[in-house]
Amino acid sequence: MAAFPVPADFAPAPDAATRARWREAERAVRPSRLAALRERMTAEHVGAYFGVKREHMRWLTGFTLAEGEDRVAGQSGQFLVGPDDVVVLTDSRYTIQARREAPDAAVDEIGYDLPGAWPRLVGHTGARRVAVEAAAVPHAQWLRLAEAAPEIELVAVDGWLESLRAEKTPDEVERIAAACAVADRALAALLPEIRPGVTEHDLAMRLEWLMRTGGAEALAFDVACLAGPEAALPHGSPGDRPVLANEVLLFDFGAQVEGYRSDMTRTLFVGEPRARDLEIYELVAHAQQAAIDAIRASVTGTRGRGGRLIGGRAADAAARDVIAAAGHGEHFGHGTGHGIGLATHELPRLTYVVADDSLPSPTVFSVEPGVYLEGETGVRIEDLVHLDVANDTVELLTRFPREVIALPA
């Protein structure tokens, strides 16, 4: 068993001189960005491109809307990119901002009407047909837009900037590993607090504000803290549950930092554990270990013989194939691991539903296996993967012990 962490064990915050260079950073690579897009644009024979999505905005313009609220900002952060330029959309809530974060864009204080204003967007272009994020973009806008300029041919796009954001920069890369090191801190802050009879709920709220103070401006998404049988429900929520001795209790959570995010689970032992636990999550580290060992190969086959880089597919298998053959395969039913970066889901995808491409390099992704028994107990063990086969690496960004860790009852 590991000995317990202590915050001292991982890195500490960024400093306000980190946090201005990761700055400057993204702005110097935002005109590549651009370039790469317009590349896309021109192989598709589009002349402009219309972005919704909040991850989007600000990987290509700087202009920054929290979690959720995308939801009541109107088209504010919407962009047009044409072939010389790019348009932040804004209404007076956001045009201050919008020019401080985003000084290489064409600010546009189009107001609350998309529709009436789109004729003049487009027509500045010059494109007759725009590509727009059809996905995220409500049919009702659709028709709309298209209506308000009927001459416009609107090309219904999905994944052309996902693509393109999957590939890491280390300055990007930096910005993760950060968001883990204030995770990691905080669950070993936490640990001497955690005994029986705590709820879910305070231990979840507590390991919030030890991630708050400790670095993070946001949560990746809301901490999951779930004690014994409900460890079971993969996407559980905690409650006012307490923790009970000589069972698990399983953490699902990540940091926001500079915008980039991390994601971690770590299923912990309080008290004694039980020998079906314990066989469990030595079933569940087997797999995880699977997974980053068959990536690890991989990349030595691609740099050493030119072989071709494992995809999301078969890394997905190598971690399922080892629950498969425990008797466990029907209680794994997720994916093994997803990109992360602006988004805590994002490309590329380890999973069974996935063609098998190659993995793109370098990039950042979870390796997250788990077994679940209904009504009885869950196990997870979730780390972040750092791959750069130019550079012949494969490194965990969660430094958090794996080790089967039991805490006092």
The other form holds:
There are 2 protein chains.
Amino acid sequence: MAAFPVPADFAPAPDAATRARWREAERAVRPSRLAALRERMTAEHVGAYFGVKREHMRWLTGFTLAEGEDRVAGQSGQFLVGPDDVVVLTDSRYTIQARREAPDAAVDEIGYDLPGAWPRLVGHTGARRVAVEAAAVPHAQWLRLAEAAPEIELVAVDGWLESLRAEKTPDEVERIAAACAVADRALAALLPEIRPGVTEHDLAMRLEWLMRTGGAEALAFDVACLAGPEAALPHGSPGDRPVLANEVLLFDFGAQVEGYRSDMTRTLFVGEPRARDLEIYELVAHAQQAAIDAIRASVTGTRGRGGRLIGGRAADAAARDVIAAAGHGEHFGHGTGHGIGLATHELPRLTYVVADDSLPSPTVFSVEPGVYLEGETGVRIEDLVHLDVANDTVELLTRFPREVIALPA
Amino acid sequence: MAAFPVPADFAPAPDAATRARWREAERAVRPSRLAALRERMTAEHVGAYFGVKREHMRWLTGFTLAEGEDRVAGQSGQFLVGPDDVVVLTDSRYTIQARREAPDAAVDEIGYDLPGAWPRLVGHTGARRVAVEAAAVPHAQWLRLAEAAPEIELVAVDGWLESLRAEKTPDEVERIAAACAVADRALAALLPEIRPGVTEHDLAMRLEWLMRTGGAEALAFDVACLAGPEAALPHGSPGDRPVLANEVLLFDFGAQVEGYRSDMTRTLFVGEPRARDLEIYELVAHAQQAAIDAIRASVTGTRGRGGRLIGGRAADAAARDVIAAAGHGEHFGHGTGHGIGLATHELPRLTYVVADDSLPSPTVFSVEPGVYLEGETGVRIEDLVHLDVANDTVELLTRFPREVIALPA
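Now show me the form predicted in complex with a further copy of the same chain, since the one above was the form predicted alone.
Up next: the whole complex, starting with the chain shown before.
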């Protein structure tokens, strides 16, 4: 058996100069993002765009809220794009921060009464129709805005910025790759600490600590560490359960670097794997590779032959068919993958519930089939794929080995 | 000067027996919570209640999502209360978890298509009018549900469960107090590590680690650690800035224990405080005490004399008037306090933008005035107050000393 991975196998955390370069690239690209949004606004005959999602705030303006902070931030960071400027709304708690982080936006300290400020804000843009992020704006807020300026038509829109954000610039891909490397290194550093009797909770805490002291400014999401039958819970939480010999040990985790996130799942073994578990592992690995192969083949097919790039539905089917053919179709309930960037889950979606539009490009998404046997075991293998048709690229940004790893019991 | 606080000054983390008792109390109280909700439903002539907020899921059913997990959980954990049962919705990722955590609810694995399942779900309740959490349900989802069953009237409601949740049971208060003690101990343990040159980021990480290895299952929110002029950002984030001698050092942080949260702010000094900072500190401390005194006086006034319990607006004014009288009214922009429990910010609100209804009782809320001088300094002092009129209680659950603490430079 090959030696276990060690941290030095992976890229080091980005240095200060790299991070500064990313921040400059971010600021430089914002005008083109706004231009793309305004193009859509013009095409759809709306004079302004009202946004509330934290990843949209950051992508368009630089204003940054931590995950969950939007729950307590009121309307701070919500923004209104007009033909000439972007206005970032704040209350006094966030005004200084907004001026600092969003230097190219107008900061308007409206306080806590958005409906009261709404007629003035919309009036400033000259808009008579305003696009509103209807998938994120609560129904009650929608009603209050409609009432505050009855002459302004609110237009429910969804996915405009999500679609734009699905295509990644090179520095966005670099940041996702850097987050992947932080996670790769952390798991490699954790391996020697994994042994029977250590609890899921303690391993999850250690893995988090290794990421956050190893270059991550935050987690992409809470670490999942699930031992044995618990691995059958695709979104389970680590508990006081100990690692068991001859059982699976599943880690699903991600780091955040300069706003951008990673997501990876590895299912390890502690001691000699059982034949049933190994069989499922090989099946899931085969399914994952089938999806990647299908995407690769599609990229090749588009080159010079005018082929259509594969869609998220077909990519999902490539993995799902393998699992279904082995009789485990009903044990793979979730989708095969999701885009990732400023949010952990974003476009594109690789799943059986979407229309089969071609994947965007360049983009980054997960490929993560799994098989879950309730009360027995679970296996998921998840990697991030960087797809760039123009550069003939289908590469894994997660570099931690995907082969079976059986740690000493 | 008195000795600095040490961890042993505060209550230890709860043991397993205490945690088990809380979980049993939680399950035992759920039927009365459902009964209270159904009473409201009957009074408002709705036959069912559709809820989506994670704290409501947990409070009524036991189903638990981590902060932010609802962003990726789809409709999992969303629930429909009918006259006879509570149905918890899931997709396959969450079904096993829901059955385990919500044993008294019906778990319905609807997958990812809520509108498709909506007519059947509502039909099961027999309702013709359904209350919907309009402050949390996105406008787009509202439209899809309305379209899925046009004969069912959706009734926008807000605050029903929030009002019920504002009144805390004894075991809820115990859990908040336990979270406060975890935070108290963590800050006491951190004090010896605070010295000029250590960065905000490193101190925030250490404080988080001390809480999470000291009995907290999670943070209530990201730790704020702000040095010197940064303390003027009421919701700033820790950075690579070093602690400075003779400047303030503000910590705003909270722990979560068995679902319930704490929230505390302390503004410390490193080295000899400047006269200006000390003056502001004393002003803020005076304002905080004025609010607590006003609440105390009101509780005393209600006993045997039929007085009305103070409201959140008047409690806010008690603190605000002190700060305004000193000429700093414009440097205190946020509210004086907020309720806390399963969510970090919940009812009641102590602020100038609410009607002056009496505070609920028994309840727990923060009292946290602050003064922020942009580019210069900031001071906030925040404690949690447990108010219980029937037991003549106005007590601080946060026990870390509020006096000026000047650490060695």
